[in-house]
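Below you'll find only one chain, the form predicted alone, shown as structure tokens.
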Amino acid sequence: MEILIYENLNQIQKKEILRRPAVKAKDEISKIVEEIIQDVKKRGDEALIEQALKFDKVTISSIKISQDSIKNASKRIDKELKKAIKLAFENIKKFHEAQIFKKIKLETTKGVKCELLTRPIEKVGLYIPGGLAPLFSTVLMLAIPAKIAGCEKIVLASPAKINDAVLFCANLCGVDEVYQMGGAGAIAALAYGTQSVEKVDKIFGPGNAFVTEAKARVSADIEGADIDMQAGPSEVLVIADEYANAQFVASDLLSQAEHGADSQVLLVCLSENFAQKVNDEVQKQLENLARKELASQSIVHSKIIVAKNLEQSLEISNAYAPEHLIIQTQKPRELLSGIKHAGSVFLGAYSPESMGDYASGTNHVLPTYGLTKTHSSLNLADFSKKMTVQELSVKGFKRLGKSVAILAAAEALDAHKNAVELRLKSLKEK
């Protein structure tokens, strides 16, 4: 990993070292995704079955997975894995149940009652990628809050052949229907519906460049579906002082690097000596990883930045706005108040990112690519929406009437003014 002394850099260089690898849908990807979406809109299930053979190399006869198949898959899961999944389930459930919105109701003026209520999104689609790593943990992260929020229809899509653990988690979380479909075609089916797939209102979940491009397209179409967020490659920034364990720090950097070649990991530490220790440890641990090739490609565009103190470390972190922020310092909680932008924060030597990815209870679906400056980590609120209510008594209406009429007149909205003055006149006549 490249080691850089932050104080030796000019302003342009400081910005450059925090630049993420370019993420851009190439013209070729855009064209392919558009063709796939139009094909699914036109031919529905038939197109999805052909895509399963073409992209996933699996022959299927139907899109929907039967309940018997889901139950049989659950029987094949190792007991220890089931036990671990259920522990994660309980922790995630507890944390998200604590986020249940409590309605707001108050009188802004005597006789003027205002309320803020929440209602679940009716139909949600959860996308779980296939590929090298079956992300069954993402089923828990998406389906548990959807269920707690009270979504009426929860469906899940994943490329054929769906991993048994994914089906087990779907069943455990109470998912209504599971579809064996993947990529841009799955996103199109969820957004527009097919013979077997019911159209949803909002789509959640990560995916490759084709999935990301498809999500962007359907969310821009008024007839499509909303999405959770545009997710770029995974990333982590670690802040470490001289008391940190170099072995632990290296393992945290690599746990993110193994996600993919375009993942980015950054270490901000306080000395060149510690930087070199971590760098050596990264190379040592890298040799024993099953996904060594992917992680190695990620490490190429990752960096170690030496800051002059912890205050400057926070400055660097806030400028980068990481998806995951790990703080391995002697007193990590003391830095928490200085953190402005991060998707999820991990405090201390024994809070590795892996805990949040699986079982601590927080959600692992997080904004990336600097979007933590404006976006939150996925939470219960994402599966619902808010609506306001107002109710005025006669006395409350009279107290506000004259002021509202003046405001409407000042904006030259006569009908707004009339809606108030006609009522005021009626009250006077009574």
Contents of the next structure:
Number of protein chains: 2
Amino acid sequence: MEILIYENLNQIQKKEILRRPAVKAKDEISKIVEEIIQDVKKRGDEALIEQALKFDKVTISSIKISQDSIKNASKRIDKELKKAIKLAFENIKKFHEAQIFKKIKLETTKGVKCELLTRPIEKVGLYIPGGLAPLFSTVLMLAIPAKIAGCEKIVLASPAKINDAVLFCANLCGVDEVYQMGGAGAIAALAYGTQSVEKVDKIFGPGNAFVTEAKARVSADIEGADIDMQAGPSEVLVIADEYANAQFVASDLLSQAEHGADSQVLLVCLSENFAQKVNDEVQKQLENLARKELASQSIVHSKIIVAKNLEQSLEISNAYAPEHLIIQTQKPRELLSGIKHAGSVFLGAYSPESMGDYASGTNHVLPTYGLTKTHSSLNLADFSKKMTVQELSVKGFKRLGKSVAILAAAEALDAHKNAVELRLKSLKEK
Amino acid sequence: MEILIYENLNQIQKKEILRRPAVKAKDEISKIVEEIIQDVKKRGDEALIEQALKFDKVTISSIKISQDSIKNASKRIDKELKKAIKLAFENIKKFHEAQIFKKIKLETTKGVKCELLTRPIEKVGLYIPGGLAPLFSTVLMLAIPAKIAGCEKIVLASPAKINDAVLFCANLCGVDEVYQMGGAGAIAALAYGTQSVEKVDKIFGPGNAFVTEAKARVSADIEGADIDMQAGPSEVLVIADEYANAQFVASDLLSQAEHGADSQVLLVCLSENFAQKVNDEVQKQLENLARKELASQSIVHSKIIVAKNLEQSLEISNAYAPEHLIIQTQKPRELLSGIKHAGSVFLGAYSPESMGDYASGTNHVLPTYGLTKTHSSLNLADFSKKMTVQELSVKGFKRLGKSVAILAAAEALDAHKNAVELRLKSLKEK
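What would the structure be for the form predicted in complex with a further copy of the same chain, rather than the form predicted alone?
Let's see the whole complex now, leading with the same chain.
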């Protein structure tokens, strides 16, 4: 890892070291994705079945997984794993239930009742990538809040053949339908519907560049579907002082690095000596990792930044606006109020990212690529929407009526004024 | 207005009558907007000054309005108007202050603290269109929640020459800077910054097709800025039963129609007789409107749908998912629980849309074009973002550690498992 002394950098360099790599030109991906979307819109299930053979090398006869298959998956899962999943389930459920929106209702003026209410998004689609590491934990992170929010229909898509733990979690969370379909085709099917896939209003979940492009495309189409957020490469920033355990810090940096070659890993610490200690530990731990190859590629372009004090560490972190922010200092909570932008914050030596990724209860779907400056971590509100209500009594209407007529007139909105004045007039006549 | 009996329609017709008109092909607009954006990115203030002359026919020497000019605007405003603005201000403030997010903090497992916190979006830009009707009310709707949310910098842009009431409202709400610039150029300046315009993180506010396209473009660019929502033509759906006042209903339909030729106006009622009464009233009131021309064009493609009962009325409304939903029935509140999708709901004869547009306290920035199925009415949360925090004590960590290691192993995430296990090991050694 490159070690940089922040104070020795000029303004441009300071900005440069926190810059994320440019997202690769995607003209080719864009073209392929558009073709896949059109094919699914045109041929529906037939296209999906062909794509399963072409991309996932699996022959399937139907898209929908039977309820029996889903239930049978449970039998094939290790007892210890089931127990661990249930523990995670309970914590995630508790944290998201605590987010249930309490309606807001008040009289702004006597006789003028105003309310803010939520309504669930009716139909949601959850996408879970296939591949080597079956992300069953993401099923929990998406399906639990969907259920709590009260979504009427929750469907899940994942490439064939779907991992047993994914099916187990879907069943545990009360997912209504599971479809074996993957990639851009799955996103198209969720956005537009097919013979056996129900069209949904909003699509959630991670995916590769094809899935990301497909999500961008269907969300830009008014006939398509809304999406949770645009996902970039995963990232972590660790702030550590001299009290931190270099071994722990190194293990957290590597947790992030193993996600992929494009993972972003940054350590901000307070001395070159500590920086070197962590760097040595990273090299040591890296040797024994199953995903050594991937993690090494990420580590190569990762940086350790030496700040002059904790205040400057926070400044660097806020400029970067990380997805995951781990704070391993003597008094981690003292830094919390200074954090302006982060997806999820991990306080202290015993709060490694793994905890939030799986089981502390917080959601692991987080904004990346600096989007924490404007976007929220996935939370219950993403599965519902808010509407306002107003109800004026005759007295309340009279209290505001004249003012509203004046305001409408000043904006040259005659009919708005008229709608008020003819009511005022009718009340006088009574 | 066309009168249709819902029961006489087939499924395709039912869908067809609720379809919004396709947004016009915008290739030409798109090209012009892209040129304007590039010009502002390249030449900054110089480009904006040229654009003011070209599009707004105004010669300006600087973009920023002085604090003196802002304060002087107040002196030129009618006393009655000022009073009305202040009344609106107070109600909007009360309703949005009631939305302040109370942090969520709980232990999901003993020793595992999880929190959901908000942080304001640092810098926000508010765009207020120019034109005939200066939308000073929109200044209130955007700047009041921005201030309550705690945004550090609130700037406002509007085409030269800016209306006095707009400046008055900006000052009243505590806007930090006002820039005289309009259209796509203003959006580009807010998204990228210029010599005198501060770059912001998120842009709010309505605008014409050029502004809408510019907002779409800068929000798709990771170096640009986030936006509030994509705005389509404004729309209203009124549900009325036999107890409704046809005159009132007609005035509400026209309030919507006067916004523009592309405004969407729908009435759902329970008899042809009532439909005809409202239609006659619409024609009568239309005669005296200042914006008769615009409103007539909207009314031509508007529809009255006769439903068989209130339940079917709700079904129609939910299928349409209107921006504004006005309910003028004998017991309007009884329908509230059946409303699945709406931006803002107006209950009863004395809650015309004008009230919410100006002064009841609710926000008048609402999703259009059916987006109420997935999007919220503008509210305080749009000016901030949520982040999660977790802090595990040693005991809390021990309670979850083993399970997390099992989960990470099942997802083949070795380093995640390692980050937990080396901590567990170090605790045993102590």
